[in-house]
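First, one chain by itself: the form predicted alone, in structure tokens.
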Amino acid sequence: MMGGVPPPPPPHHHDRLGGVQAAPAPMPLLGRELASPPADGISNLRFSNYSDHLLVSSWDAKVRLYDASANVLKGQFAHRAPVLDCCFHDDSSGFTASTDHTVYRYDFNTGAEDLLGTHDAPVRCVEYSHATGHVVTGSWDKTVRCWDPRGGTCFGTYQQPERVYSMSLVGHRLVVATAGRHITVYDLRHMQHPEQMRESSLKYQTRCVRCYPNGTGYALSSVEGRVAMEFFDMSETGQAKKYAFKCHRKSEAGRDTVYPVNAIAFHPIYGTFATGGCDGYVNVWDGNNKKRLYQYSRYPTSVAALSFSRDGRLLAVASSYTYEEGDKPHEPDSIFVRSVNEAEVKPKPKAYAPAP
């Protein structure tokens, strides 16, 4: 938007994206903190298929299972070192990515712990394809590998580009975002070649990439508070959908500041999509008629990471300092889980003029 801009709305309006970042909604509760809460650095957290069980993993060293309805932490997994990121296997068991370049599988009913199998540098995003039966690793090493839970064998290794930085899966679609803004996009049935070989439409850094639920593209969020939405389709009508915005930005005093964009989620039911940042900001987005839903209030610190629960009744917010700006004091690691509005993510119907 060029200058003269109209001052924005409040911010349980929606306005168009890229707009002027909006106060600070009214005093809402930030949501349910969860008790028992990680004591560093929270790296991922998700919520499982068929529960309101939720799995956050963090750097010191643990991976824990809350049930977020109850809040209750139902048990924790100590590794030997920082947790990078975690999914869900089935209801009460996951798979951890670890910077002690190990992967494995742990069963929070019975205790058992399986090593999968090892990278050769920090694994950075573990993911569990229902579609296939398989888990998909990404790391440092410059390597995606493919492993069999069953056994634990690894089946295939990869070769990126660049150090691995965010992975996303749909079906039987799996996009790879790795430094130097490169994007990478498999077919799991057909890993040996590469579907598509891209690189971000955004100039900085990539931090997070998110598969939209219907399987036609995925949100890419970078350093420089921008989400880019992408199609996969390569047709021209295809790429021609494809657009990028502004978000998570601060203006005081004619100066602009700029957060990282550090987390996406989209929502099961009505493919909405929320944007966490280092600003303490979560903002909901309709990507189809590109606006912004909501804005809800300023969590502490950064917002590391967000999930929406399997029916989207629940969105678990991350308030966790990203070390954006170094060792510095900040407030605690915490876990807000918010009952979601469904105005709040509902995409409001297009206006159109009547005819003259």
Given for the second form:
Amino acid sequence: MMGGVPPPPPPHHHDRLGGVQAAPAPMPLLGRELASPPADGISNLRFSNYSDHLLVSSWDAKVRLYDASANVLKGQFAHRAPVLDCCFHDDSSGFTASTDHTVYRYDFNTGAEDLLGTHDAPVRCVEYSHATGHVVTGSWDKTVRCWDPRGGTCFGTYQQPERVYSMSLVGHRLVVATAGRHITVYDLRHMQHPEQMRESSLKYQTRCVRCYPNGTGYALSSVEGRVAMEFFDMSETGQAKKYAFKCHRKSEAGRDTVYPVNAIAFHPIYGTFATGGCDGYVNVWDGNNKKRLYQYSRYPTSVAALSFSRDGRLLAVASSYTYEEGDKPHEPDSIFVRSVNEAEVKPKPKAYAPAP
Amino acid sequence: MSRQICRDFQRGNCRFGTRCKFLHQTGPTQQNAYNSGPKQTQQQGFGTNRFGAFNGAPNNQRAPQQQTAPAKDHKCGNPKVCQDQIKEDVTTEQPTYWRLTSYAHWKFLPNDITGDISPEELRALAYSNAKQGASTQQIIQNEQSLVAAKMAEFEALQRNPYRGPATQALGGFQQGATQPSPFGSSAGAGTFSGFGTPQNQTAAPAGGFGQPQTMFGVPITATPQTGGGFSNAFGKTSTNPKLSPSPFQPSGFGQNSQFGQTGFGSQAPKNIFGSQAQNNNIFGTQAQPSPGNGNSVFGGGFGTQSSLQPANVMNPVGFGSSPFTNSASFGSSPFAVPAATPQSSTPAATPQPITPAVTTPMTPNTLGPGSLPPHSVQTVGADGIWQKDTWKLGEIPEEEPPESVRY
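Could you please show the structure of the form predicted together with its partner chain, as a counterpart to the form predicted alone just displayed?
All chains and molecules follow, beginning with the one already shown.
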């Protein structure tokens, strides 16, 4: 069975000014706990493509920038409403998506904030496409919009079948997962006509979608403890590779307890991926060989978000109650940054054992 | 739940034949893509490589037939098969805690149940309600009522799954579109007219967040119950009396909805408050909700919700003090506890109207195991069934034709 309950997190100091050092974290089991975590639920966290900076958005209406290696809060930016997503532009600026319908660009060095635009409902997802230089946002107003990062211009509004729940982009492709199990795939260069529109291969509500780093497809997770591996290639050979697997379930007394899979993060180098669920576990999977590579010790509460650093050596885990049981008291929200061992994430090709 | 499916039969040779105590049917076993037969745990420790359907043969003691039979695709030709699939999904596959989800009984199919709410949306709603001054108790009650309603939909779907051949959604824009989330203010307003045309209900969910919203207007109190009850609720779909169709179901409900509305809208507030006692049973123990009052509570709840949503506010729910105080009524997550709400609504977007089941005097309908849902009382307005040229299984009326359509 898995390791026992992890020891309680060490006390840390919440300092609004930032830059406070935490007591040294005594638990390598979960990773190093970041100092000055958000005061309320963590909606997403992302590593920068250029450094070990970690951008964290939270329901406490703030966006925080950490240096994950140094375990230091470098700055925080107050919004007027909970922030549901954030992403980097370059190492010194980023974009945020908020429940007050706004999309902002923040310059971390100067502290300047620019309103890029607004939706008609809370903005759920924000992504920056390096390929096109556009900011792409998805909202509960059932649209996806493309923005000029320099501010002011909305390049297009693209109607979705339902409220946008998750988005991911790789290369020129954008995958949008909405309520009602709809999936839309776009070529960012031709946004007016979706490349594909389909229903999810999973039976329940989609929770998260993430594209493979190699651009051949995407992984989709749902609230039913399942992940589906899909491919963009619509030919028969391409589609034959699709599959789905169950995960983040606990079997007890003859039944499964089924947990939502909230987060998926791909290792940038190996192409293996980690999933995080409401069961508090993070699993690492080898999608090509269809194996689970590793399971980390259980986190204090639901895993809300995951992110690998640009070199794949660090994994940030947001341990933060995701409201899957409605309003209730819960563990404090925290971020753990763990050093990743190669054994945990490196694919292991199939051994050629003789058939039984 | 129906009997387990016979593995030998699936493989092509069962020596008991008709005497076999397991179910002989060639329905989709779903063993293949998902390997969802007997439970399979993924939490086995580091060394085991459990990956669902792709266990190597030595590890896989569970579903040997997945290696012999190719993945059977599910076509909605036989309602019994759909029904079994749904039953299986609802008993073993349903997310234990997160219930506010859409659902389809096979991959790539359009939704059988719509009305997704994501955890973030629920949370956003709770926060905005809190800002408006709702107490934690009210917020929780709100959430519970949402869950109760959704679970009722699932119950109803189990009883009456067949809705015609399902085509895979084409554009997705119009198809199965989804009634707007219950957050939507105009959702209710649109309910009975707007559902005739499955259009996107724009702005409905969107606008909701900034304003005081109550999903149902009337909170349904739930007594704290242990979560252990949930396993039993799904076993008993049979004796629940039917109710008017849930207003969540989009389209094809022209006639039904009217009746549902008149039948329940007016009664709603009284019934709910009047029969709170029944609610306790529903949320926790295995007691069957009693017909009559028990039904009308939830029917009333729906009636209320639909009729009130245009007005948009009944009990403004907002936050009071800290949302995270330990509120007794949430002792153990009611999300894990089913509400055995009786509902008979037929699921989405049918090409033809499936028999409306309706109004106030509810005749309890008992479902024999494996039988198709019998018809409930037909209302006078439902002459449509008599006008049709052919009847599908499950639609065949059991009463005499009314005078008006006789020759």
